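Only one chain is given next, in structure tokens, and it is the form predicted on its own.
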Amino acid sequence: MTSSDQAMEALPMYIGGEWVRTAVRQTVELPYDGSPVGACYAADAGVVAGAIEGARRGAKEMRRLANFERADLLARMTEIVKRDLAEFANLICRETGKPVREARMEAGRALQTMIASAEVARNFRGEAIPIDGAPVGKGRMAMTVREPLGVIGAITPFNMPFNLMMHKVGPALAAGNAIIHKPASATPLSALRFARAVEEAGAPAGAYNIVTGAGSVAGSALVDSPHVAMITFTGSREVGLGIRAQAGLKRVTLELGGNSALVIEPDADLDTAVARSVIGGFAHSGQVCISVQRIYVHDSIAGEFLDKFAAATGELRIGHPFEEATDISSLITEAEARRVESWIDEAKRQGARLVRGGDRNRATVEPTILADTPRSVRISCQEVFGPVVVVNRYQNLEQAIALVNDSVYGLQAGIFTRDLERAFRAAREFEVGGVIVNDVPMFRADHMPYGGVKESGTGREGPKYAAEEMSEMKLICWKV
């Protein structure tokens, strides 16, 4: 441990309403250089049994709440980011190391996915039932209530550490809950400071609750203890099935990722193609469940697509994530970077051609564009989560339909076509979550649903269709 890094002063846990330090403290770094950027606590077993209890005790309170003050508490959050929002912005950069510009991004689109949180707890209902539409029905009515689940635990991913946390912690208070968070061991800092906002705002203690440290202590046990009713995840496949397989009976959401494609067909405006594939495949360095990592172009444009794609590619800026003119600095660490390196490799030797890029610098992979990709190898069947996209072409919609099928993964999938009735067709075929048409997969508005299937996940986020996720539907039937 460096001098530096011992005079750095280490963010607390916030537990049931308290500040809570531990014995272990972390060093948060910057993924371009290393350099030590913050500090937080590692939770213990008995820290983490204190957030579930402190979290059982903020769930009583949430939920005598009424909708308008659960979206009044929701807003003085929201107006106290806003406030502060330079300050989360820069903490993004500071622990994933995305360049400033895309940090700031991140922080606006976390106030919207708040400002829609709030919209969602003023107006959370059930319905009326027409009970009566059967005659066992006569005489009777119904209607159905939302009810808070209790205790939510929340595990998220170290790509957007601060939107990601919204997506989950906003509609779990909406919906009249208390949250356990657990951050991605390598980014706390965002929400450690979040926590600082959920005291201002007045939020029954235990209400928003904060363990820090390894998965392996405080997601194992959020997933075990029959005090948490539900886990929402976003991450690996292999830890979300680990959790699917661990959870039993209790209720489970399930973000997995995915390897998106976009199809590009003859008729397509291809420098809007271009330019949008270019964001879609390379912000921040890849590390986008959604961003676009095949790209199947029509035969009959595909020699010009690549050719303007890799030039547009070739004027992305590598460099320090502080620096206001960089687009690309470095993935989440230097082993992320070399396993992406070994892929690229893989996929040189089985045939692919690099088109341009392919050269790694410590954490940093320079953006890289591969053609003639076999279907076979890592970096067209699995999740790269890098800065690396395939190109490969086809003949006919039919083909490149199946192309895109062709996954063990269903998130999102785009399609460039001026004809109304391809996209369509391709939209009712693709097997996905979301289909975004003249745009690329990476597209998202926080407040719409979102989710996949196959092994992209189970669930769907956005505010509104998570809250429906994390509360219980209730019937109420009365004679009349």
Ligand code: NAP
The other form holds:
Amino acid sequence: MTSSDQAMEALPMYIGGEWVRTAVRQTVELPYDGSPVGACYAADAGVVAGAIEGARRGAKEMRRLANFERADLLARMTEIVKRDLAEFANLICRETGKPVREARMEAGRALQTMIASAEVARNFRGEAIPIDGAPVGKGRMAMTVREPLGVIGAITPFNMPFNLMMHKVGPALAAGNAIIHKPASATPLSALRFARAVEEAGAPAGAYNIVTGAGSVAGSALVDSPHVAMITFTGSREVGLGIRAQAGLKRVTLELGGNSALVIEPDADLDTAVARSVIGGFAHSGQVCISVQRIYVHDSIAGEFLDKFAAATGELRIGHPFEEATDISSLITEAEARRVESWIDEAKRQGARLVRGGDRNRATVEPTILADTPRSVRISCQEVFGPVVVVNRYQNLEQAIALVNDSVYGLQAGIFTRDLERAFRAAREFEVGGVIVNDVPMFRADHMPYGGVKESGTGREGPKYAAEEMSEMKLICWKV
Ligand code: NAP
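Let's see the other form, the form predicted in complex with the named molecule, since the form predicted on its own is already up.
Every chain and every other molecule in the complex is listed next, the one we just looked at coming first.
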């Protein structure tokens, strides 16, 4: 441990309204160069058990709050986060190593997620049921109400630590639950800092709890507990499968990986498609679940697209994440960068053409474009989660749709075309949770329904949709 590391104050966990420290301290490193940027503590199973007890008490308080009280609570949290937004952006940048401009964007999006969650809380409701639509219902009235589940366990990944936690915390509180959050070990700082906003906002003790430490210990203990009513997980397919197998009858939503595809038709606005593909493929070095990984371009414009795409990608500036000018910094670890490099090498060995990039320096991988890549290599069919885009040609739309659907994943897909009929055909036939027309599949507004089909997961996020999943529908029927 270095002296600067020793001087760095470790951020405590927040459990049942108390600040909790353990004997095991963990350093958080800047992925770009390994320098220490923060610290936290590791929870063992006993600490998690305490968090579950705290959350159970919190859940009792939360379910007593009226819609307007939960909405006001979320609005107070939103104001505090807004006031301290620069600090949150700074923490996101340090823990993820994403370029500072992208960290600011994430902080701003988290704010939008909170604003949407407060609106959901204020309007949270069931519906009137026309029970007399059948003879048996004559002389009766019916309605549904939505009741909180109790304690929600939330497990989040490293790549968008603050906004993705907000996609769980906001809806959970909006629906009247308490939540225990387990952030990724690499990126706990913004979430731990958020606990101070929760305290300042005057949330009931135990409404928001955060435990840090290994997923296999702290995360697994949440999945195992009979007192945790639901697990909301965002992360890899492999860990998601394990959680699903372990959770038994517990409600589980899984927001997993993808290898999103984009189709570019001959009538597309090519310059817009190029500019958006650069952002869609290389933002946060491709460590986005809806990053553009596969681009299918119509044969007639493929050459022009590739030239322009390669040229625009070449203008991205690689550098330190703290520098304003930086577009591309590091992956989350050097091991991940080595894995991505090995996938590029495999594709090249199997006949792919390297259009640009391909080099690695420690944890940083150059933005890389491959063309004519065989279907069988990992970079074509698995999730790369790195700055690599594969560009292939197609002859007709039917073939393009088949190529998009030739994936175990199905999160989002995009198509650039000015032809309405073709756009709608693709929209109906793409096997994904969301279709983006005339933009890249990386487009996401935080209040929209969002989630995958196939092995990209189950369930939908977006505060309105997540709050529904985090609540139970109850029917009330009476004779009049
Ligand atoms: P990960 O390795 O699956 O980790 C995600 C979370 O699960 C972390 O908090 C991790 O804790 C925890 N975990 C690990 N093992 C566990 C276990 N046995 N039981 C319970 N929890 C456990 O994913 P990642 O590398 O952080 O994130 C990248 C992945 O997330 C990619 O596949 C990406 O596509 C996906 N993702 C999906 C979406 C979406 O909305 N669909 C959004 C963003 C990212 P530790 O960190 O302590 O191991």
